[in-house]
Every structure is written in C-alpha cells, then in structure tokens.
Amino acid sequence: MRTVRAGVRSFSELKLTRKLGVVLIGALALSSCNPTFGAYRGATTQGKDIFSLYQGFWYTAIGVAIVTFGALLFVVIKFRRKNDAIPVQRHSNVPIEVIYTVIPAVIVAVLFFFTVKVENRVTAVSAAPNLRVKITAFQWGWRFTYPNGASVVSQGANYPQMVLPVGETTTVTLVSQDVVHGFYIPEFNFSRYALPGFTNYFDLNPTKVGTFIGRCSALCGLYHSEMLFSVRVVTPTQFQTWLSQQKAATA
C-alpha cells in the first residue's frame, strides 16, 4: 500500500514540476518578445528612456515573482505532509534572514539608481537647441508660439497643432495664464504641469514622423475635456516650409 502511495506522490510531483517548468519557460518567452506591458514605446528620445525604465521595472517584478512563487511551489511540493513527523525548523536562521533582507534592499537600490539616472537625462535642457517653442495654456486651450512670431492657438472646436522637426532638439517653455493645466502627450510618455506664476522648461527630441494626440491631464475647469491638441512631427525641410507659411498666415 505504501508503495502505491509513493508512486502516486511521485507522479503528482512530476506533473507539478512540469507545470512549474511551463510557467518558467512562458515567462522567459515573454521576456524575449520585448513586450510593452501596456505602455507606448515612446516617439521621442525622452519617451524611449522612460519606456526602457518602465520595462526594467516590469522585468524586475517578473523575476521576483518567478523566484517567490517558484520557491513557494517547491516548498508545497517537496515538504507537503507525508506523515506526522515534524519537519526540520529553519526559524532564526541568520544567514537566510540576511539573504532575504539584503536582496530586496539591493533591488530597490538598483531601481532607484536607474530611476535617478533616467530622470536626470529626461529633465536635462539643452543650452543650444535647434528650436524653441513657447506653450501657453489657458482656459480652455493652447497657444504655440515660435521664434519668428508664428503662432497656433485654439479657436473654438478647432484644436491647435504644434509642428516639430524630427531628429532635432526642441526646447519648450511651458506657462499658464490662469490655473494649473497638464501638458500631456501619451505617445511621448511625457507630461508636465503648466503652473500659474511658474515657468517649466523641457526638451523634446522626436524620433519619428507622424501625428500624436495631446491633452490636458489636470482638471482645470468646466471645459477641461475640450483642451485637446496634436503634435505633428515632420522632416526639417517640411518644418521650415510650414514655419514660413505659418508666419505669413499669422501676419
């Protein structure tokens, strides 16, 4: 009878071990596909840096989950009750306690290091950008002003469009003329507050052409939902042509 039970237990162990192996292989396959985890990959160098950091956090979380639940399943399978004997106790095992205290601290320290590094890179402002644009937020619209005096502004239901050259650095000056607004472009992985009485500066380095939707991310009043805009990224030549045409239209 005992032999039969041992055989059943061995077969059960084999099945659970196979399931655990499938989970581990699936996790490795997932990591090799370069998944987005529900985020945008970023259409600017700053957005790509943010996305890479986001991916790093997810991979770390997956690794921790695999180790944690793998160890839990191993204990459940290996040390499940077979008789009434009391298992060997590991309470107050100093080396083990030191290990599971130090490892999480190291993980947090590494994540903190890379977070600071990426934030410093993303928030850096160029001393000699290719272009400067001033963005003024107001209830309930946007005004984009360029160095040559050309400007684009919200007009009723006509949402404004900011045009930027691809592959070039644009330094943005962001201000608000009334309340707090949020300048947010999802596909850029980027958001900054427009604060009354305070000026925000940041760089945008678009990496691909296209049109990207933007919106206000701070509840700013009755028509907050109407504070939409778009960003169109074009080639430098197309940008210069547009800038000249916009200057003539503004004048």
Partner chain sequence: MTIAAESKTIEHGGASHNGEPTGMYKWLTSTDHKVIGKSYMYTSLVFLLIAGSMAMIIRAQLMSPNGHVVSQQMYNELFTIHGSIMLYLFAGPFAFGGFANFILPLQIGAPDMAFPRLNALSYWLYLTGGTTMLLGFFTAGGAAAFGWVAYAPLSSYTNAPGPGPDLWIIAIALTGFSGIFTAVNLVTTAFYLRAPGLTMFRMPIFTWSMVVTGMLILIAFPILTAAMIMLYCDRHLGTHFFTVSGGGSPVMWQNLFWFFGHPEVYILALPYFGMVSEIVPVFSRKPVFGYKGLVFATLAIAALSTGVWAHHMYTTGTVLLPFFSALSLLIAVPTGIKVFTWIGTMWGGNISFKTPMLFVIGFIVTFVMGGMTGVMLASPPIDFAVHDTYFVVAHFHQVLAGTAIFAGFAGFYYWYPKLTGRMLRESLGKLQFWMAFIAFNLTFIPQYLAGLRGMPRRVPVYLVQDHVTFLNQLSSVGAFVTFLSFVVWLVNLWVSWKKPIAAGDNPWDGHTLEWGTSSPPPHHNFTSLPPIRSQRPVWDANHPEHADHLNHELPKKEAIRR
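Show the other one: the form predicted together with the partner chain, since we just had the form predicted on its own.
No partners, no molecules, just the chain.
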C-alpha cells in the first residue's frame, strides 16, 4: 500500500519537473553537437529547411521516448511480482489522465506549427525563377528540357544528367508520360510524384556544387529500380556554357 502511494506521487512529480528538465537539457546538449540522425543535411535551401525540421522531430521523439520508455522501465522493474499480494485496485486517476492527454496534444500542436512553417517555405514556387526545367518521366527514364530547347534523355546505358546552377532558383515542371513515377534526389531531401495528367511545380535552390544521385521512388513496373539519373550542380557561368553546348548537341 505504502509503496503504491509513493509511486503515484513520484509519478506526477517526475512528470512535471524532473523528466521535462531532462528532456530540455538533453535536447540542448544534442542540438549543440548537431547530429544528423542518419539523414542528409540537404544540398538545397529547401532540403536544409527539411533537415532542421527533421532534427526538431528527433529531439521531440527522444524526449517522448525518455518519458515513455523511462516510465515503462520503471514499472517493469519496480512492480515485478515478488509475492502473491493483491495490489490496490485503482481504476482511474483523472488528473494524471488529463496530463497525459494534454501534454501530447501540446507537443503535437508545436510540431504542427513548425511543420506548416517549413512546408510553406518548401512548397513555395517563385514567380520569377532564374531557370525553368521541364522534367518528363517515362518507363523507364527521364527527359530534362531546358527553356532554350536543349534536352537530355537517357542514352543507351548512360543515365541522364540534369545540370543546375548553384545559388539560383530553378522551377521544375514535372509530368509523367505513362504511369506514376517519383522524382527523388536523396541528398536534396526531396521527392515529388510525376503524375500522368497532372503537372507538378516546385523550386530547387541548390547550395552545393557537386553530383548527386537521383532516382525514381514510386513503383513503376519492371525496371523501376533502374530508373536512375544524376544531378550535377555547377556555378552559373559553367551552367551557361553547358546550356549552349547542350543546345548545339540537341539541334
């Protein structure tokens, strides 16, 4: 009886003070060393935004896990059967029930707030982008068409390469010719479906020069796994050179 009562009291105390403190301190400690939690940091402004949101969700998840698994571990150790006694037959405790309903609701509201903030930035489409690229997905390849008529498609065993200028805004127009495909660049932390009969628009602002793997993420038939491409991010001047060369090649 005594231990039970003590247990209940310490639960609410812990809940309100110590554990929250642990969560906050833990989160601070973690954010100072800026872990990736397995994800890419993002090679576009959009991807970076997504990455920091992802980190925020992880801090929350760790906090929730500490409380939940901590409580679970505590009961499993503390209340394991030692004798044949029958414990107090408690049916409910309204204050505690309210606490464990309200706190998650608040956490979720905060998560939603940041989600919407990042979401609006990531899905924003610029009215005056520096470049527009039309991407057509088909079974099982990609066609990247540039405003000057230059276009890149897969050739033989070579996967097609999309070239983008660093530090500039590119608006992508994404369509599919047949089934649903997924335009996915892991290091950009971004993917979007290419749908038949519906056009998708989104912006990419690469921040890093380099070559990145891109692939189709949506199951699209037999050679889905081989529907690869790459993205080469170059400086704007290099990009202009490439574009005129490509135009000549296309023509």
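Just so you know, these numbers come straight off a predicted model, no measurement behind them. Here the rigid core means the biggest group of C-alpha atoms that line up within 1.5 Å when the two forms are laid on top of each other. Numbering follows the first chain given and starts at 1.
J.: Output whether A128 and T235 share a rigid part, with the chain modelled as two rigid parts between the two forms.
T.: Yes, both residues sit in one rigid part.
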